[in-house]
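Next up: just one chain, as C-alpha cells, the form predicted on its own.
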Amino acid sequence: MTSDAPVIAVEGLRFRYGGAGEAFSLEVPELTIGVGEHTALIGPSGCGKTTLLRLLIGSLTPDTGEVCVLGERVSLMGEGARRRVRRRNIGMVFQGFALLDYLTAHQNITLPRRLDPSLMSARDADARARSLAERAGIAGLLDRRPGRLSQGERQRVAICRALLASPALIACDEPTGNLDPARSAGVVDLIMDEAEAIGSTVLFVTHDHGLLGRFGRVVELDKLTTMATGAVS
C-alpha cells in the first residue's frame, strides 16, 4: 500500500442475495474512505448498512465490482486471504459483542494474537490488553468470563479486543445499539480516543444521530446506493 492510498476504495459494487420475492440488492457506484478519517455510516433500518460493512471488510464478496482495503483487492481474494487481511488490519466491534463464553475477559481481548501469533508476542499482547482494560475501566474484571459481566462491561471487552493489535481500520457495527445514552457516549469516547492515539481510520455504522457530531464525515447509505426489492440489516 502506498502512503496516499485510501483505506477503503469501492467501485461499481453490486451485491444481491435472497430468493424470488425476497431478493435484496445493493449497488454502490463509488466510495472512498481515507487514512485517518472517522466516518459514520447511517441510513434507515433495513437499507443494508451491515451488509455494506461486511462487504467492505471482506466477510462478504460482491457479485460485481471492486473492493480494496489498504490497497489490497479483497473482492478478488479467497476466504483465507480475506481472513488474513481482516486479522492483520481490521478491528471489528460487533453489536452482539461476539465474545467466547468459555474464555475470560483477558483471553477474549487477546484472542486476535491467539489466532495469529505473528501479530505480536504473547508478552506484548498481555501488556496491551491490560493497558486497554485500564482505560476502559474493566481492569479488575479480566479474570471473569462474559456470563459474569454486565452488558456494558462485555461491550468494553469487545472493544478492547478490536483494538488489541492497533488496527489500521476500526469497523463498528451498531456497537451502541443496545446501550443507554451515557454508555453509548462512553463507548464512542473509548473507540475515538484510541483511534486518535494509534492513527486508525474509523467506520462506524449507527442509527443514533446524537453521535454524529463525533465524526468528521457522515455517509448516508440511502443517498449513496441504489436498492432493488427487499430489506436487510
Contents of the next structure:
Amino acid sequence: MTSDAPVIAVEGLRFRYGGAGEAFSLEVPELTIGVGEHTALIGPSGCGKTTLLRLLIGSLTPDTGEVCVLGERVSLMGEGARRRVRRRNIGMVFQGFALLDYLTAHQNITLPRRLDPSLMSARDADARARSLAERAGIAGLLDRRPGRLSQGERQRVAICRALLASPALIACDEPTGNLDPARSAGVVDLIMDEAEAIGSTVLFVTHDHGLLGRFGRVVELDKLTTMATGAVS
Amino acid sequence: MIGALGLAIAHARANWGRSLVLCVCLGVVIGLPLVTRVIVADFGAAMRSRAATVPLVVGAKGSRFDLVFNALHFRASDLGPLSTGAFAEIDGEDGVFGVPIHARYTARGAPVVGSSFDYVELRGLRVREGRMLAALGEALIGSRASARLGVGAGGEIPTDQVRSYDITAPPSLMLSVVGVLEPTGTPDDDAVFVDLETSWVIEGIAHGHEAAAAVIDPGKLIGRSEEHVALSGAVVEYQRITDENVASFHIHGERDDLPLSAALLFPDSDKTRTIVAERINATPDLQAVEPAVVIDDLIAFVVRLRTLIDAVAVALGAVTLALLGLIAILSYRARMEEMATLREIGASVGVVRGVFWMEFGLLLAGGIVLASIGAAMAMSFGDALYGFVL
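Having looked at the form predicted on its own, could you now put up the form predicted in complex with the partner chain?
Let us now look at the entire complex, which starts with that chain.
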C-alpha cells in the first residue's frame, strides 16, 4: 500500500452476472475515490449498486479490468489475500445488519479483532468497543444479544463493528434501507462523525436522495456505468 | 483458528439445549459399546477369579449354573438338597477336603449362608468389627450388607419369612449380629454368615420351645404317655435364641438327613478330582461340576450377548450419525448467511469453515467425555453392579 494512493481506483472494470435465463453486464470505465472522501453511490433499485460495491472491496472478482484498494490490486489477488485486505482496511456495514445472533452486542462489535488478533490487543478492542458504543448510544446494551435489540440499535452495533479497527475505508451497503427517516439520519450522522474523527473514507450505497446532503461527492451509477441486460447465450 | 474456536464455543453455548442433546446422543453412541465391554470384562474377571478358587462343587442333580451360583454366589436355587450324610461320605474320602454350604434363605434380602469355620479360613474372611461366631443364632455380616442394611456388631437382623400365609412354615428367626467382616470385593460382602445348625433352625428342621414335659395347657397338648409327649401346633417356637432358651433347641430326625444346598470340594490332585467327579456324577441324585468350566460357558454366552448389544449399538450409531449428518446439513444451511457475513468482513476460509466444524468437534469431544465418564462410572461401580447382578 502506498500512502498517496487513492483508496479505490478502478479502470476498465467489466463484470457479467445474472440468474437463470437472464444476464447482466456491469461496466465501469474509470472510478477513483480519494483518501478521506465521503462518497454516496446512488441509483435505482437493481441497477447494480451492491454488486459494484462488492467488486470494489474485493468480494467479487471482475471479469476484466483492474480494482485497486489502497494501492493494492485486489482484482489480481487470490481469495485469501483479498480477505486480508478487507479485514485490515475495510469496515463493512450491511443493510440487514448481519450481526451474529449468538454473540452479545459487545462480542459482535469486537468480532473483527476475534477474526484477526493482529488488528489490536483484546484490551484495546474492549476499550474501543465501549467508546464507540458510548457515542452510538448503546453503551447499556452491550450484554444483549441482537434478538433483544431494536432495528436501530442493531444497526448501531453493526456500525460500531465496522469502525472498531479504524478502517481506511468504511463501505456501507444501504445501511438505512430498513430504517425510518429519523433513524436513517441518525445512522448517517454516526458513520460520518466517526469517519471524520478517524479520517476514514466513506463509500455509502443508497437510493435515499434525502441523505445525499451529508456527502461530499455523489456518484450516480447510471452515469458511471454501462448496464446491459440480455438473454444468456 | 482461536477466533473460530471462540465463535464455535459461543454458538454451542447460545444453543445449549441443542448442544446438550447432540452431546448426549454422541455420548450414548460411543459409550454404549464401551460401557458394555467394561462391564462384561469386569464381570467376567470377577466371576472367573471366584470360580478359580474352587476345583469342584457338588450338589443335587439339576442345572449346573444354579448349583455353581448357589455355592459361589449364594443365589437361592430350586435344586434339591445335598444331605449331610452324603457330604460326610465325600468329605471322608482320601485326598478330598469339603466345605458345606447352606444358602437357601435370606435376611432382609441378604443371603444367609450356613457353613463351617473352614469356609472362613478358605476365603480368608476377617472380622473388622466385633467377634467370630460362637453360639447358635449368631451371625457375621458382610461389609456391603452391613452398610446396606445399617446393621453392625451388636445389632439384630430377622430372616425373611418364606411363606407368609403358611402357619406350618418356620417362623422368622432373629439373628444376633456379632461381627462385621472386612470387605473382600466378592459376594461374601453381601452375605450373612451363620453356622450350619442356625441355618437348620431357620429352615425349621431344628427348633426350640418350652419343655414338653412342663406343658400342662390342654390346648397345646395332643397326648401324653410315659415315654412321649405329643404337642400341638399351638406351642410357639422361639423366634430369638437367648442364653435362657438355647438349651431347648433340638433337631427332629436323623442328622445324616439334614440338608445342605451344596458343598465346595478340594481334591488334592487332578487325578483325585477326576475320580471324585466321575464317581459323584455316576450317582442318580448328585452332580459334581468344575466352577471354572461352568463360568467360562456362562461368560461365552454373555460375550455372545455383548456381540448382539454391539450390533445394536452399531445400528443405533449409524442412525444417530445419519441424523447428526442431517442436522449438520440443516445447520449449515441455516448458517449460510452468517458464513457470508464472515466472508464479507474478511474472515479467512479456515475461520469460516472452522466455526462450523469446530462446533461439531466440540460436540463430539463432549460426547466422548460423557462416554468416558460412563465407562469410568461402570468401572468404579463394578463391585456394586456385580453384587446387584448376582
